[in-house]
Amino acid sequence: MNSERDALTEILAWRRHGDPNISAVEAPVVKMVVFAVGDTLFAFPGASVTEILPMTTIYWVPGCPSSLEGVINVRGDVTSVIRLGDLLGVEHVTEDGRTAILLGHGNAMCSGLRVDRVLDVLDVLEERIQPPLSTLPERFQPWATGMFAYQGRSVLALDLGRLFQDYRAGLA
């Protein structure tokens, strides 16, 4: 019984003080919002996404580009909603009740971005984010900042500020 008590005391002391042979390392991380448009996984840095909203009524506005789906009411504020798939050249899947709107901001623009589904909000080690592949489709290249793995699949990280800048300039 004493040997069990000694072993328990040793385990509890180790848990309180940690293993002296292991050094704590602070590795820089980036919060990422991972989402899907069609079958493709993308991510925006969490700092550029202010809120994730469930799909709501979008009011069509005549005379707007086809990628601008319309406007929504967000607690009394009118916010535009862009079909992100249209900008990226990726076809949206039919709605299955998981469609979401990411409220994003960058380069003096704020808008909602319609995505097919939000998968996760997570911290990604900066060292795990690799440069975009040279074989990346040309349509993604202006906004791609890197790639990382999520549940065995590749995720393309995008720069929302550059995407908004190009959208305002008519390039996206």
The other form holds:
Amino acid sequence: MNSERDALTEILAWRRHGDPNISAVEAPVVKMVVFAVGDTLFAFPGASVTEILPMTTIYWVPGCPSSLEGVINVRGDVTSVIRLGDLLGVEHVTEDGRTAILLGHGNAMCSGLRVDRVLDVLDVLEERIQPPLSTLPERFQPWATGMFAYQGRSVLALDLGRLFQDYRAGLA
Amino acid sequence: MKPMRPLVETDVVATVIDLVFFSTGGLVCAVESAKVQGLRKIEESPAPSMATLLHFPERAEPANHPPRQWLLRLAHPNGTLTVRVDDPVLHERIPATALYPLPPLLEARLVLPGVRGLARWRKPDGETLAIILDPNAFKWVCM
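Same protein, different state: after the form predicted on its own, show the form predicted together with the partner chain.
After this comes the whole thing, all chains and molecules, with the earlier chain placed first.
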């Protein structure tokens, strides 16, 4: 029996354990959920998003602002659904089968957020997240925390806790 | 010796509740059955519909299949409040676990008086969420 390690074994060991000659550099990363509303890309920190739900039956409740679409039943729990585009001043684009509801939490509140499509959940190096541009449209500014590039496009990161807080206070 | 903690009388939380479900303006709503004083077939009556009291539009029903309407008599601090509601009107006992308080953002932005919570209700044709209403919060309409 050949006891020598063959190339495949070497490669698999390297894939399993990494190259001992290369020391890993711990760079702080933040998980981001990237999604689109209309043509604009946004992101929430992954820590703020509990779940990405497919489109489901939304029960309308009278007496709510139009941005509050209604409530959904999530495995026996009831939560509200907000049309995120209405808060951000971005028109929703309905694409069959791609609309999703992000189940988010922040500032001790939880709600669903209607988005047009979820593109990715990825780790972004913190150093790659730039402060929001001063030319950012005013409607995004209250909740913008930073910007980063994704597939050659700009993504605006949002603070979900602040957004919920402002929404509850009637500011959004 | 440690002082004894005073005894606190705890409320016993009911595990079931009786609700009367009905439709109005295309929505499924419910009130506590304890607030319902009566139900009768509608004849000529100027009673407002529940949808009107709640300030939401009555759904346009096809003229050839209008829903059957009933007069629901509800206890109100000023007397009996009579309102029109749509079929089906059903009295059901449901578990407390099927009741939900309003989600916080919805509660904060809701302008409609009288919405107490939500109830998961298994209708004959599938499950739905009913809006639980409190007649005490409705504007008094003397009939």
